[in-house]
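Only one chain comes next, encoded as structure tokens, the form predicted on its own.
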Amino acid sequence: MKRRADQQPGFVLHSYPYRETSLIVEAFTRRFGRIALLARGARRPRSAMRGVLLSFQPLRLGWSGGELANLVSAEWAAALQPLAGLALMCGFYLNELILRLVPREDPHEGLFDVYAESLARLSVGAPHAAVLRSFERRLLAELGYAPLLERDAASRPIDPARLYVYEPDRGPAPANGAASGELAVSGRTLLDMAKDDYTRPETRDEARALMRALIGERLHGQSLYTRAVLLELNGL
């Protein structure tokens, strides 16, 4: 089905060469979700789009066509401070999560807003771990897999003083003993995560392990390239 869209808020997630002078752009848009666009001539030196189709910058996009639509316009909607260093790798991680987990043409306006906010926070030096965990939690919720954080698998309130074993398909259950070899997480960590509070070092460590496991369930055993790099660089 052919369609036309103009001045749509969006971000470039990834792009790669197509033939000699063009690009295929994977974009994340607010109203239409993740879409593929053909940017004809975008690799030519004098192309107006050449310096616009950059990741991590808010854009206004226009396109026309079907499954692989033709990108007809692209302009900056605002300017964020460019991501650099570890913040740049965090941005690539967010992009990879969307590319791997969000189906094409499945709108998630709330997730789009959280993604834009996450990039803005990374651009001004917000704590990286807090930005990643908050985005991961919202992503899972948007996909229908919101983690249980304030009640256990039996709908009882989480006790901050207790240790829990988190079962990905059920949620947290009170641990019997030390929970060795299982996905153990403290009640304090679960409640901190519910408030997006990652100031406590133990919360950061346990939240990272928990979200890694929950996202791994959705990836069905596939690995994330950027996750491996982040773990190697800084334990994120």
Second form
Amino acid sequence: MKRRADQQPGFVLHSYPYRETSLIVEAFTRRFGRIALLARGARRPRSAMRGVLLSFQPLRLGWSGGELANLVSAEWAAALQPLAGLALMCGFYLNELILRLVPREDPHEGLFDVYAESLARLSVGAPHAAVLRSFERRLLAELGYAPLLERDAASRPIDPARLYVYEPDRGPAPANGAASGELAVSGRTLLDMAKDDYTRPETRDEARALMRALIGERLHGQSLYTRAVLLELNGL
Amino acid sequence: MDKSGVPTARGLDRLLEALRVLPGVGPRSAQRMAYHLLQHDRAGAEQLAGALAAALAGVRRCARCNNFTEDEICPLCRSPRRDASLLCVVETPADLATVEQTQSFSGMYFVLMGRLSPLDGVGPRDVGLDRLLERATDGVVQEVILATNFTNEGEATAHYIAEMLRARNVKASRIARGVPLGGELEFVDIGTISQAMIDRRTL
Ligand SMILES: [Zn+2]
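Show the same protein again, this time as the form predicted together with the partner chain rather than the form predicted on its own.
Below: every chain and molecule of the assembly, starting with the one above.
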């Protein structure tokens, strides 16, 4: 990693207490990707960084040093209405996806921009499903696993009236007769997803199941904390 | 043997390992503490060992507020002078002590002993939300005041508690946030001023 950087657009994805008064900050920066930074003294009561190093807030970060660089500056870069309620849970979910799937020090400028835009949309109350699905799709594409949505596995155009079974490694294959399960998806839904159009309830349901399965493939069977916590909350 | 090849006692090794369970204590601080206790303050060490054993045996969670106590129900929850219709939810015993210091609140408490932290896998049952719901719907509590921290995790915790209480027809309120008392805008952090602007009120 570059030893010194100033005024880098970035977000805090998560942070952990470190020693008595410090924090390890998992940051997502535009130019350098996901990096870990040591914020010395950031947990002291009077630390100026305390009110700044918050997730979902556009920041400008400066750091210096090698493997675990020292965070030297963190500034508020733009005012975003803070996420609240379910939008806040969606924000945690996006952060967990990045933490689990994007390798450290691998720049993804396009994904960074989509992430920033997704937070901005969540903060003004955009429908969650549309924001999450288009982010997931972009994330998979950045990792080299862009879902095939406009053509089937044999490169034929998707027929909106047909039912498909999505084979994770190959793409959608026309279903013979009845198909069910999270990988069964209508042609119409695939085409809606290609346009990021989630106005149809059926599209939302099928797309959620499909993306969950495709992201599950990339997680190699590990489950997501944010999903488990949300399930448990809904059960209370 | 330690890294430098100096032979060490097994009891000392165990003590070093034991001290490292404390938050923020790494190998070097553990070594400093252990040497201090064994070399300079053996009486203090005795006292520490005794206090720790006694606390482990005697201290438990209050059945009503979840705070540490030696009784089934703690003195604060038993006090007839407290207003049982108000319930203030805080993250930690330290937060409870801080609210108590203000002397501006005369109701009851519930201590979560944490906060929802989805990214760390800390869910509602880990912070006793099921027990809080039971406590808040006893028919006596009229209003639940959410005094969790103003972090994203604290906000998520407050939001979900409020939702669950609303579904059960219990009033929930959130403590206000803003510029500190006596604070001059010039010296207040940007995040706080930005929030204060969003949370502004009509005069
Ligand atoms: Zn009590």
